[in-house]
Structure formats: C-alpha cells, structure tokens
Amino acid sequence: MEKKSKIKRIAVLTSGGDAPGMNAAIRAVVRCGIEAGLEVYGIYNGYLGMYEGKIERMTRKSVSEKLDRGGTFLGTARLPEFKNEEVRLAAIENLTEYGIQGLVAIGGDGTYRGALSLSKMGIKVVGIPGTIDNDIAGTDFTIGFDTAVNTAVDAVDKLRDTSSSHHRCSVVEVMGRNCGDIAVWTGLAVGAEVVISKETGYNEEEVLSIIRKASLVKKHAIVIVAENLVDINELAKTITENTQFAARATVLGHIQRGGSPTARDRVLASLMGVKAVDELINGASGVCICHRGGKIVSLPIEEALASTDERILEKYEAFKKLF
C-alpha cells in the first residue's frame, strides 16, 4: 500500500570505508522508496558526489543483482572538506536542483557527522551504520562486521592449518583501529590465545608468558591483533626469541572489507533501508538506525556518537575465561 508523504524525492548515498552488506542496504531504500510512492535518487561517491552533482534516479532495476554483492555500486570516497559550511551549502544546493528532500546516508561515524551537519542545515536526513569495525557504540551490529568477522576466522583457520605443521605462532593482525571488535569476535571464534586491541591493553611479559604456557600443550599458538597498535612483526620476533615457537606474522588488511555479505548483513541492511526510509517519510531527521536488543530503531545521531560502548569489554572477560 502507498503510504502518503509531504516528502516526494529522497536520495541515498554510500561514505567512508566500504562494507559488505552495503549494496543490500541501498536496494532496500530505493526498493521501499518506490513502493511509498517515492522518487529515488542514488547518488555517487558520497558527499564527494553531493558536491560534484553526481546524481542519478534509481528505479527497481538500477538495484536489481545487487543484494549479494560486496563493496558499493554507488562508489565511496572521502570528503574531508565537507566539514566546510561552503562546501556543504553547494551540495545542498545540488539537492535542491533534484528537488531532493531526504537523504539517507550510510556509513560510520565521519558519515553520522555528515550527516548531522546536514540536518541541522535543514536538510532531512537518516544515518545507516555501513563499517565493519562495528564501532557505531549506538548500534549493536554494523552493516559488515559479521562478514568481515567471518573472512578474518577462515583465514586465520587456513592459518592455523599450516601453523599446526610447522609448530609455529600466528601473529595475526585485523583491522579495527578505534574498535577492537573483529579482534576479540575472531579471536574467540579461532580460539586464539591472545586478543591485542585498545580496548585490552597489551603487555608484553603477559603475551609471552601465555604462550610458552601453550607450547606446553598445542602444536601452534594464534595472537589477534588490531591494527596499528604494536609491530607485529616485531612481536613475532620477540616470541620467537622467548618461546619454543617460530613466529610468523601476517597482515590481513583489506581483504576483510570485500567479499559477497554473509545472509545476516544482508537482512540487516534490507531491514535498516527499510526503517530509513519510514523515518523519513514519518518526518525524521538527525537520526540514525541501530540494531539494539533484536530490534531496529532510531536513535538521535548525537546520542549514538556519544554513547559508552561496553560491549567489547564484555566478550574480552569472556575471552580471558576460556584461556
């Protein structure tokens, strides 16, 4: 059924980082958009192509064999001179050539505050939470982060494989730079014996100690590590040189960011598409959708930037239990 609306144009873009799941999140908002009667728009390259003017009307078709694949058809750039009024004036202008009067932005939180200055410039706009990191404290799950967990446990069980053979230490390092997620969701996964992250802290004697503690016991030891917070090619020498195992490190970078989304990332970003665009259409804006407790709901942006996030924290404990 057609649902009636003051808005009649609404846009959606994709910012910052890719993530898995984020060509599931756009059809839905153009898909749902449709069904309500909408004019759809997608536009290209984030705010990067707000401000070019890259703007182009989706139809069903425009999204049509999109829902499984990686990364963002509609491309994704950073924009850093957007936090600029002048910058921003000129996409808003941009919008207003299309008769766009919504936007739905997703990304992580450089997008969020994107879109937050956009909001309080009197455009309607609806974050959707698009990183792997997870690092959204508002929202429960990310759009990515569940595919990106899983690519980063079946490389490092390919890892541990080899590992096993040549009695060696996995010095494996994931991305996540201000949020140690896919570090303690992998590790736990893998049963890794260590979990080095922001929020975990790193000490050096107690790695080392815990792992001459595996030798005792297993062919091969695995460390998670999160991006740029120690060498890992260092700590795998100094394990080599202060344990019984030969250490190797690897880096899995930005493999972690592609592949086709998982089943659950996709029904994440369809259900998120279609909640943005009912916020939109009951007159929302400065809002964002998060997952919390099993359920999709908004929340004001501000308050999901700002929000402690203890989650990590919870499955550390949990991790330092099992080990």
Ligand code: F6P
Second form
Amino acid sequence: MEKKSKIKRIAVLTSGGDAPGMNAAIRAVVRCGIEAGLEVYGIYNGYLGMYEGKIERMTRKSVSEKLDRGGTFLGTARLPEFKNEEVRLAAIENLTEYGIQGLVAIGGDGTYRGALSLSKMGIKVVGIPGTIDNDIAGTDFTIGFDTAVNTAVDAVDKLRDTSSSHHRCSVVEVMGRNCGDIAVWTGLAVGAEVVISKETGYNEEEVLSIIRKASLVKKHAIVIVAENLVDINELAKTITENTQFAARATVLGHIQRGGSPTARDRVLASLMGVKAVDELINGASGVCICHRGGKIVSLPIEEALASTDERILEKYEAFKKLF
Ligand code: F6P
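Can you return the structure of this protein in the form predicted together with the named molecule rather than the form predicted alone?
Okay, now the whole complex, with that chain kicking things off.
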C-alpha cells in the first residue's frame, strides 16, 4: 500500500569525498522514494550541481546495476563556497524550480554542515553518512569505512610479505583527514607494531623503542600512520638510522576510496537510504541517519557532529595490549 506523504518530490545528492557504497545508498533512496509514490530527482556533483541546476528525474532503471559499483554515479564535488548564503539561495531556487521539497544529502561532515544550513533555510534535509573516514560521531559506522579498511588491510598484508622477506619495517600512511579510525582499525587488523593518529599522539622515542624491541623477535615491523600527522619518509629514515630495521614508506592514498563496496557497506547504505526516505515522508528535517548499536536511527545533525576521539581511544587501548 502506498504511504501517505505531504512531500511529493525529493532529491538525492552525494557530496565531498566519494565513498564505496554511495551508489547503494542512492539506489535505496530512489527505489524507496518511487515505491512510496514520490518523484525522485538526482542532483549531479553535489552542492555544486544543485547550484548549477544539474538535476534529473530518476527512475528505477536509473539505479540499475549500480549496487556493486564503487564511487558515485551522480558525481561529487567539494564546494567551500556553499558556506555563503547567496550560493545556497541560488541552489534553493533551483530546487524550487523543480518543486523539490526534500533532500537526501549523502556525505561527510562538510556535507552535513551544508545540509544543516539548508534545513535552517526551510528545506527538509536528511543526511546519510557517506565517507571512508568514519568521522561522524553519531553513527558507529559510515558508508565506505568498511571497504576502505579492507582495502588498507589487503595492501598492508601484501607489504608484510615483502618487508618480512627483507627484514624491513613498513611505514604505511592511511587516509582519515582528522580522524584515526582507519589507522586504528587497520592497525588492529594487521597486527601492527605502532599506530600513529591524531588521537593516539606521536612520540618518536617511544616508536623507536617499540621497533627496536620488535627487531629482536620478528622479521618485520609495521607502522600505520594516519595522514596529515608525520612525514612518513622522514619517519622511515629515522627508523632506518636508529633501529635494526631498514624502513620503507608507502602512502596508500586514494586507492582506499575506490573499489566495489563490501557486503557490509552495501547493506548499511541500503538500510540508511530506506530510513532517510521514511524520515522525509514523516516530515523530519535537519536530521541524519545513524547506525547505533545495531539499529538504524535518526539524530539531529548537530549531535552527530561531536568528537570521535573517545571511540577511537577505546580501540587503541585494546591495540596496545596486543602487539
Ligand atoms: O574525507 C575523505 C578523504 O578521503 C580523507 O580521508 C582525505 O583526507 C580527503 O578525503 C582527501 O580529499 P581529496 O580527495 O579532495 O584530496
């Protein structure tokens, strides 16, 4: 039976850094919206496309064969100018032209801040957390994080083979902007000797002492470093000069953002897409969809943007007991 809804037209966009699983979320929003009797529009290239009026009606077929694809078929962009009210007003005008009353914005913290501003300007907006960084506090997991961690783990497993053959230390930089989730999860999953992230802090002497101890009992060592913290080439040089291991630095980079989403990310994205449409139908705005303790719930966006440090430090405590 068709659900009753005051909203007739909604749109979906992806914004900020892409993340594997975004396509699955778009698909869920489009199919669930159509199922509920809504017209669903896709906005290309995030808030930029909203500003430029790159908007197109979606059908069930528009989202066929997208579930397993990495990236986002709608495209994405970073638009710092969206902070300016006149840019948002122009973007809202385009929505009004299409009669769009509700928006699902899929992305990370920057996307959420844009969504919050739009909701304060009268647009009904629901956010879905799509970012590999897992830096949205309100949700246990963001879409794309699981795939990115698996990509990083796979890469470090390969590096371990060669560093073990050569009795070396691999210093590996993973993504995460200002958040150490990818670093700490990867460190736990590969059995690294050291994890360095914003939350764990960095003490060079401590790192060298751990590597020296490892060199007495192991053929290799692994150091995982979150981006934007330490020059990993310098760190590799310091390890080479001050321990038994020669070290090599590897930046994993954007490879972590690509690839087919894991089943876990596809399922999370699909459940969140369905919930986002339900929220819009029920009249919600300024909220985002979260996965909390196994349940899919919605929270005010402001609450979801709190710090993730405590959550990461909990895992880091376990990490320290294991190497
Ligand atoms: O937010 C996702 C992310 O991949 C971060 O981990 C990274 O710091 C940033 O995006 C890189 O952004 P860009 O692709 O714009 O260089």
